[in-house]
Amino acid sequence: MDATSQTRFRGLAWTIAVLGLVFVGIQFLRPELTNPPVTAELQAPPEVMQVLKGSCYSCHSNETKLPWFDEVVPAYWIVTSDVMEARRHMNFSEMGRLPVAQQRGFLFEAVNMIQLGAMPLPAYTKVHPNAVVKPEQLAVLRNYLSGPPAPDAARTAQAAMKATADAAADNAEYGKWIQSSGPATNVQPEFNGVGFLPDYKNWKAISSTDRFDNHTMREILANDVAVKAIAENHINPWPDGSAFAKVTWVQPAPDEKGVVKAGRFVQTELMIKDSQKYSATEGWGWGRWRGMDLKPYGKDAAFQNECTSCHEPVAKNDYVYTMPLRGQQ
């Protein structure tokens, strides 16, 4: 080995042990990662828990256990930080002391993600691929949901009879809804700012559509700006200025002929588009007003994150769920 070789070997030598000793010492910049105590799990059958606890639980309680090559940095900072995000969006260890209501919101908006294939991260599941959810684990979650949350209660004679009356009293609260000519008496705006359009119901049906984990009907319109972009295809995104409502009723069992009404108002959502004034939410004004006398949900303008994290797995529509019905382009 002439000179010049015996440099190059001795320069690429020291350029290793230096990187070695870097990996070395950046073992020990750790951020902390704790399991803190289970407070509260989520109560589900042991089907849908085997689920969760497979695909879901490494980020989203507090039960994390990682795997040998998570532990190395910089791999660890990346999951350390994506753990700790997960568990102040979802937190299955925390869940069970919120409404079994508000469970079953959060569990549906995991089931919509699977669905669209944004959780588990894609990236995620590229090194972990035990998380991703097969078609038969994402059909027990959907199962689950689409049962009432009693079953038990749900045989009994008195529960049937409060059904009855419950379907009595939605249509006639929908018969209301469907005379009103206007909002309710000051309608206060949401907490972020947002408010309320009481002409929404002058404009256009676009779309419907339904969840199955609380068995609610929604139906989707859009304002003048949105229905002209959509006759333009100019929806992606969509000009400033476009508005969305959608209106939401509980949905009643058929009735002996088959049919399906709507009936007691829920509340009345609102996306309204301008990408300036709502930079800091994907370009979008959020708003949710609930029941007759339409009050403002949440209880501070933190609420708006609820709304845009359920949009993310549609950022490249804009962060709009409903596409046109065809025909309406």
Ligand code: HEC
Second form
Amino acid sequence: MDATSQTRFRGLAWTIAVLGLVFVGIQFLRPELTNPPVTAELQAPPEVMQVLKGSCYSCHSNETKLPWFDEVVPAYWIVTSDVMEARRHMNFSEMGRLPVAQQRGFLFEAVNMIQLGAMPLPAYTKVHPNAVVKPEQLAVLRNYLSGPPAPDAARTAQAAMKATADAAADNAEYGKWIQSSGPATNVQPEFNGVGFLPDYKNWKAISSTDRFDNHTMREILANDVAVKAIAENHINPWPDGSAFAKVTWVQPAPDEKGVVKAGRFVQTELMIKDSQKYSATEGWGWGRWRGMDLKPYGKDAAFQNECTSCHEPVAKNDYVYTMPLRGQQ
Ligand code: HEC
Ligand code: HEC
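Return one more block: the form predicted together with the ligand, after the form predicted alone shown previously.
Now the full complex is given, and it begins with the chain already shown.
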């Protein structure tokens, strides 16, 4: 080695040593990730629990177990913040205290997210391939949700029959809602300034989520600009002026006598594309109006963070979950 390469080598060795020390040093910067007690675990059959424990519990429960490579900073930082965030949204260790119908509601949303490939988080499954939910495991969850809600079998079987009978009436009522011409009067804009578009009722239905659990029915509608974009396959990004509505309609769980009440309109949500105006919220204006009187959902403009963070897993699809097939019009 001549003198210059010796100096270079020294420099390199120092750099590596310093980086190594920094790496060791930052290992001590650890936000604490604790497992609070499991107070009220979700109530579901063992085969369902097995799927959730294998794929979701590392983030959505108080029984987080990290493999060694997640204990190493900076992976630890990412996982910790995911776990905190995930628990805030849905915690299987604490949802047992909710009414059974509501627990099933969470599971329904869970199945939806799995089917859409949004959960477990794709960034997570890349490193933890075992967490991917296999098709036969997804079938276990769907199967469970399509059965009558436990535990009182006689009462619920009766309720399930009633629910089927009611579904037709419910659909008719839904049809009326969709078609009713008089837009609800005086609908206030959302707290972020996004205004309600009563015309959404005339948009094209591009998808309706199947109601295999007999509780919720959602319809996704797209306006002319979006429908044209679908036909021309210009959907990523969606052109300005595209708009989607998601209408949610609930069939409430049977009451204590096993009687199913008539279906109930829950809410309409809108996404309106304007890449300039709404650049701060991923290019979309977000709004949610609840109840027959269509009350804005937000308390202040911060509500829209809920929308963008839940749509974040489909950022690659310009934040739109529903992927209509081309030509399906
Ligand atoms: C690596 C951690 C991680 C894993 C594993 C994971 N999730 Fe999540 N999940 C999150 C985070 C973070 C959020 C909240 C923000 C978001 O949606 O990106 C979330 C949100 C959700 C939501 C939205 C809840 C709501 O109502 O706001 C559902 C549903 C969900 N996850 C289902 C699942 C299911 C089902 C599994 C297992 C198949 C799973 N997740 C596995 C991190 C995770
Ligand atoms: C718990 C996660 C979650 C949250 C929070 C959420 N969404 Fe969504 N959203 C979804 C999913 C999943 C879909 C796909 C359709 C379905 O299965 O219901 C969707 C679909 C939509 C659609 C139809 C277009 C599309 O992306 O498919 C609109 C419009 C919409 N959401 C608006 C909103 C608004 C406005 C908010 C906030 C007030 C919001 N969403 C909050 C999960 C969420």
